[in-house]
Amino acid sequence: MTDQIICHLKNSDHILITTHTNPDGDAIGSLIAMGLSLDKLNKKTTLYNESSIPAVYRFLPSVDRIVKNINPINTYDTAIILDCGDLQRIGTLSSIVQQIPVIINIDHHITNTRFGDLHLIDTSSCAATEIVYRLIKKMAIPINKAIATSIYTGILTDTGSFRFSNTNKAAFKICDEMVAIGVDPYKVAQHVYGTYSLSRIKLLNLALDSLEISYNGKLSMMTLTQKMLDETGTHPEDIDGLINYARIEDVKVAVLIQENSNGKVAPEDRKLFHVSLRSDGTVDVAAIAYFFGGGGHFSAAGFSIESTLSDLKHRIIQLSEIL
C-alpha cells in the first residue's frame, strides 16, 4: 500500500492535508512534516485544522501556513487524513472532504475504522509522525532541519517525552536521526514544557480538587466545567496533560471528563462533554472508549457523549467494578 500511496502522491496536483481538530504535537508536527516534504516534490499543498494552534507549538517552522479556510473542494484532486480513527475527527469538513477523488488515511491508532481509499495505517508506530517519517525515507526526500524538528516534536509529545508505553525502539532511533540533522531538544523542550501560564497553575488546582476515587481505588477521575476553564481564563494548551494528575500509585484508570466550550445545553441539562482515559497497562482503555463511540490507543484514548454531568460521572464510576 505504501508504493501505491507514494505512486498516488508523486501523481497527485494540490493536495489537501489535515488532522483531528484540538491538535496536539503529534497531529501539528505530522501535518507539517507531510507538508514540506510534498513542497520538495514540488506539489501544490493546503495545510488545514478546523482549532487554533496551541501556542506551545507555534514555534515550529512553516506553522503559520495551516488555515482554517479551504479553496473550493473541486481544486483538491487528494487528501492526507493525519493521526485520525475516523474521518469526523477532523470536525465540520468531513462531509465535505469526501467529495475528494482519493482520500489517504495516515495513522497508528489500533481502534482506525478504515476510512478513505488509501491506507498507511501501523498501530505499532509510536506516533503519525513515524508512520510519516518512513513515507518520507521511502519517497527519498531529503530530510532539512524544518522537517526534521516537526517530526522530533511529534515523537517527543506522543510518547509523554518517551515515559509512555507506545515508546518503542524506533522513537529513539528517529529521534536521534532528527538531532543529528540540527533540532535542539533543550530548544524543543522548553518550548512545550518550560513555562506554565497563571490560567494552568489556576486550572490545576481546580482540577485537584474535583479528583475522585472509586471504592476500589481502580479508577481515578477529574472534571473540568465549563464554569471553571472561564473563571481561570484558560486556553486550549492548558488543558493538555493535566489528566496525568490523575495518574495516581495503584490507579489502573485515570479520566479527565472535560465540558466541551460549544457544548449545546439540551433537555435536563444534559451537555457535550470529552473523556480522555488513561490507563496503567494492564486495561485496554481504547476498548472502553470504542463502546462510548470514541477509540484510541491501548493505554491511552477518549471519546465525546452527551449526557448530564450526574449521568456521566456514574456510568464512569461504574466501570470500576470491572478493573
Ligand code: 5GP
Contents of the next structure:
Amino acid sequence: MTDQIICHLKNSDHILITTHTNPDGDAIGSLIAMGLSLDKLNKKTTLYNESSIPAVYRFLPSVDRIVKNINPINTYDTAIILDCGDLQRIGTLSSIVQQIPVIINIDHHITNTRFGDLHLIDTSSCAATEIVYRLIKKMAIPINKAIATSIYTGILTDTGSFRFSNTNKAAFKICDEMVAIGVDPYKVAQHVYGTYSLSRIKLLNLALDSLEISYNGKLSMMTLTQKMLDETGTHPEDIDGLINYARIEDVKVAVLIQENSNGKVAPEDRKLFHVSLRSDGTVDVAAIAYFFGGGGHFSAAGFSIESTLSDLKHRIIQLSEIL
Ligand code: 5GP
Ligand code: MN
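Switching conditions: you have the form predicted on its own, so give me the form predicted in complex with ligand 5GP.
Below: every chain and molecule of the assembly, starting with the one above.
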C-alpha cells in the first residue's frame, strides 16, 4: 500500500492534509512533517485543523501554515487524514472532505475504521509521526531540522516522554536520528512541558480538587467544567495532559470529563462532553470508548457524548464494577 500511496502522491496536484480536532503533539507533528515533506515534491498543500493549536505547540516550525479554512472542496484531488480513527474525528468538515476523490488514511489507532481509499495503518507504531517518518523515508525526501522537530515532538508527546505502553524501539531509534539531524531535546521539552501558563496551573488545582475515586479504588474521575475554564482563563485546547494526574496507584482506569465549549446546550441541562480514558495497561479503554461511540488505543482512548453531567458521572463510576 505504501508504494501505491507514494505513486498517488507524486501524481497529485492539490492535497488537503488534516488531523483530529483538539490536536495533540502527534496530530500537529504529523501534519507539519507531512506538509513540509510534500513541499519538497513541489505539491500544493493546505494544512487544516478545525481547532486552535495549543500554546505549547506553537513553537513548531511552520505552525502558522495550519489554517481553519479550506479552499473550495473541488480544488483538491487528494486528502491525507492523519492520526484519526474515523473520518468524523476531523470535525465539522468531515462530510465535505469525503467528497475529495482520493482519501489517504494514515493512523495508528486500534479502532481505525479503515475509512478512505488508501490506508497506511499500523497499530504497532507508537505515533502517527512514526508512520509519517517511514513514508518520508520511503519517498527518499531528506529530513531537515524542521521536519525532524515535528517528528520528534509527535513521538515524544504520544509516548508521554517514552513512558506509555506504546513506547517501542522505533521511538528511540527515530528520535535518536532526529537529534542527530539537529533537534534539541531540551528545547523541545522546555516548550512542551516547561511553558505552562499560570491559568493552566490554576485549572490543574481545580481539576485535582474535582477528583473522585470509585468505591473499589479502581477508577478515578476528574471533571473540568466550562465554568472552571472561564474562571481560570484557560483555553480549552490547553488542557492536554491533565488526565495524567488522575493516574493514581491501584487505579486501573483514569477518566477526565471535559465540558465542551461550543456553546451548544441541549434541553434538560444536557451538554456536550469529551471524555478521556487512560488505563494502567491491564484494561482495554479503546473498547470502553468504542462502546460510547469513540475510539483510541488500548491504554488511551476517548469519546464525545451529549448528556447531563450527573448522568455521565454516574455511568462512568458504574464502569468501575467491571474492572
Ligand atoms: P484524548 O483522551 O487525549 O482525547 O484521546 C486519547 C486517544 O483516544 C487519542 O489517541 C485520540 O485520538 C482517541 N480519541 C479521543 N476521542 C476520540 C473519539 O471521540 N473518537 C475516536 N475514534 N477516538 C478518540
Ligand atoms: Mn497519535
